[in-house]
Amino acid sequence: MTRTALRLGFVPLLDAAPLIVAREMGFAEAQGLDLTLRPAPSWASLRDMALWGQVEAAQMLAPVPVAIAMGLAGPVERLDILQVLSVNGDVLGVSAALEARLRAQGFGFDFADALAARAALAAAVEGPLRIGVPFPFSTHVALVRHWLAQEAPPYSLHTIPPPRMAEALAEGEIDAFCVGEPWGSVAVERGAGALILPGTAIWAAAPEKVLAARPSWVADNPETVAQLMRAVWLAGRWMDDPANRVTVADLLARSEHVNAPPELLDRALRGQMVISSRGEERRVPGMIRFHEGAAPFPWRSQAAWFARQLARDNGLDPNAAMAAAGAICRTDLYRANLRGIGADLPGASSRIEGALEHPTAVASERGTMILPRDAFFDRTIFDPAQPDC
């Protein structure tokens, strides 16, 4: 059978797993695709690869297509969000010097209480806090800004590619970071610092990476798009089985993929994190999700949440921003392309974000959808219909 050649871009991170597994475990081949995975050294280079047609589709930071749709990347073609690749998966860490000051003042590194961590950090820092983030338009920035919006120390954000984050921390370029795994754990392994929070402690269900493509390519290649979406969705479902996690970690660890120790990748997949050079372990339910709880669905409300924050940061009309963000979430393609392979589809394409304190059954086509907890640490609620409430 002749297979369609397809180039996919990615940054070496744990949450590139659905693309890597789709290729390596045969899901793409079964759908009639011949995937070539092209790594990028930074999010800026991957964005440009996607925009200028060097790859047909790419792993992308969830807020990047939103920012492009809002005009924050200049006059370039938009990127559509086909589906979500990963939910959660980020960690926040501090330098060894800042770790020592936090311990001296009695902070217990419980790795769960974002309010307590913020207060401790405000008391421990000496001068403005320099925080490393992978890209200006990222879930990392959104989480940090939401976390430090009140009663926080002054801070500045510094863009550092994920594989360099541990080095930047060790060399004193930054005092803290927010980054996707395994690069936070790499910083711990190298003795550069300690982890202070998982991203889930700030927002329990933050969309992290998405599968994005140019709308012109999507429109011209409907069957290839369908094949790609099915392959990636099936890969995510396969990864949900705990019995497959060791295989996933081994695949990702390869030099052509993430090039990190498999034990570090396995920790994040299991949610069993080592947070310091002392060997302290913390259990993090839902540390990263690829399939469970409708994780792949491209909720328009999540894109709207990013858009509202970006609008406020850049002095733009939030209503126009949220409308632009909703338009790039291809829930129509998700429903059309994945219904036939067993995906349960929610009854709505938007929801109230942050409202679920416990797993909750919601209306769906098959009637089996349970959404996990999605609360924010400060109990804020985001209703796209009433965004300022």
Given for the second form:
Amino acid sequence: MTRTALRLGFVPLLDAAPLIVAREMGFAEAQGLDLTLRPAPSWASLRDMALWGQVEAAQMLAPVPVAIAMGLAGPVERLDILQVLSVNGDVLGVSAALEARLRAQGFGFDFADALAARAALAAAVEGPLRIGVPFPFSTHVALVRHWLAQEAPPYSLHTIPPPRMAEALAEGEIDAFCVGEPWGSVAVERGAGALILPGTAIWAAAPEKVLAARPSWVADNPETVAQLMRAVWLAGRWMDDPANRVTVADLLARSEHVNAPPELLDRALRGQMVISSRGEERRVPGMIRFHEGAAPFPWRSQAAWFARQLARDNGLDPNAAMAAAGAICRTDLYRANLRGIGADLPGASSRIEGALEHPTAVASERGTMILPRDAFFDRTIFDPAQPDC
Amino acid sequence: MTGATLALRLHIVIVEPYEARARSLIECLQPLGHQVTVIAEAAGLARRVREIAPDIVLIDMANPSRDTLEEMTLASGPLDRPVALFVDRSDADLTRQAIEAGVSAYVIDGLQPQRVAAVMDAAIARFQMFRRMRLELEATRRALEERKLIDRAKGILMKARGIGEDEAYALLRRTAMDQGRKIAEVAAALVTAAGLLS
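Can you switch from the form predicted on its own and show the form predicted together with the partner chain instead?
Okay, now the whole complex, with that chain kicking things off.
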């Protein structure tokens, strides 16, 4: 049987893992796909490759398709979200100079309490805090803006490519960063600074990367879309088995994929972070998830959360933005394409975000769905039906 | 210089770490009457572009610093000159050509499309040339590596079987033909196997 050729774009990061595993562990082949993985040097280039048909589908920062749907990226065709590739996986870090001031203040680097970390930062910084982020539309920016919305020091955001983040911190171009692994661990290894929080300390279940494609291609190729979604979903399930995570780290570390030492990739995969050059270790539950807790489901409420923040930051109507964001979440395809291979499906496609303090069973087709803790650090509740609260 | 030519003169920034490539781009854009500034360093890129306030910024799509420029498409403060992303559907052909050649551009809002097109045509031609050179260089490098592998495989065969160089090469070629593989692949397998056995 001839396999369908398909080009997938990705940025070399830990969370490109579902696409790399789908190819390398044979999940794509078993679905009848001949996958070509195309690395992209930047998110802007990957977005353009996806929009202009150089790849059929791509790994994408979750807020990028939302921003495009809101018209913030210019007059281009939209990108639909087929499924979520990863939840969490970001870390926040500070420069060695700021680390020293925080320690002098008695800050404990517990790597958990976002309120305490914010107060400590506000007391420690001199002048505005310059924070490096990978892209203007990113979960990283969304987390930082939510975290520093109140009682925070003045700050500015600066876009720095993740592989340069450690260098920018070491050279004093920025004072802090929010970046996806392994680039936070790389900064620690180089002695450029220390990690102060995992992204989970701000939002315990933040969608990070999604699988995105042009709706025109999706409409014309329903069978290929189904094969792709199944292959990626099965790859995510395989990866969330702790027994397989060492293999994941080794696969990713190959030069054509992420080109970082496997022992650095392994830290986030095991949720065992080394946060400073003193070797202090911190355990982070749910540091990165690919499958458990309905991670791949493209919740409309999560796209709406990004949309509301982007609308507020850009002076747009939040209700129109949230409606546009909801429309690109292809929960219809998720349900139709993944039901047959064992995916449990939630009763609703939207939920109240931030309401779960503990893992909680929710209504689903098979009755097996347990959503993990999804609280925000400030106990915010986001109900898409009442977005002004 | 007359007022008319002065008005046609654009300030173009090229973000390019490699001097030879930057020079090549200058050589094609300056004859069009434009002012060209090169930024080679990634550090402080956004600040420098903002200070220069150019009409057009050109950057290799393979340059990771492109995301730093993307930030400026959002800047709307009174001192920031708005820079628009060149993915407008109004000139799809040009955009497609640019993406295929591997060049991306950020253009000031309101610049006349035909003036932008003239700059882009010149830049696209240069980037196509860079792309060809990159492919050729890669092919040369691969050929050299294969050559080295075949030499090592020949050496292993000569030593192990006590045969001459020509005979060793003939053996490699015959094996490759029998197995429907390239000589370099057979040589690589032999070198790996010999490494494991030694």
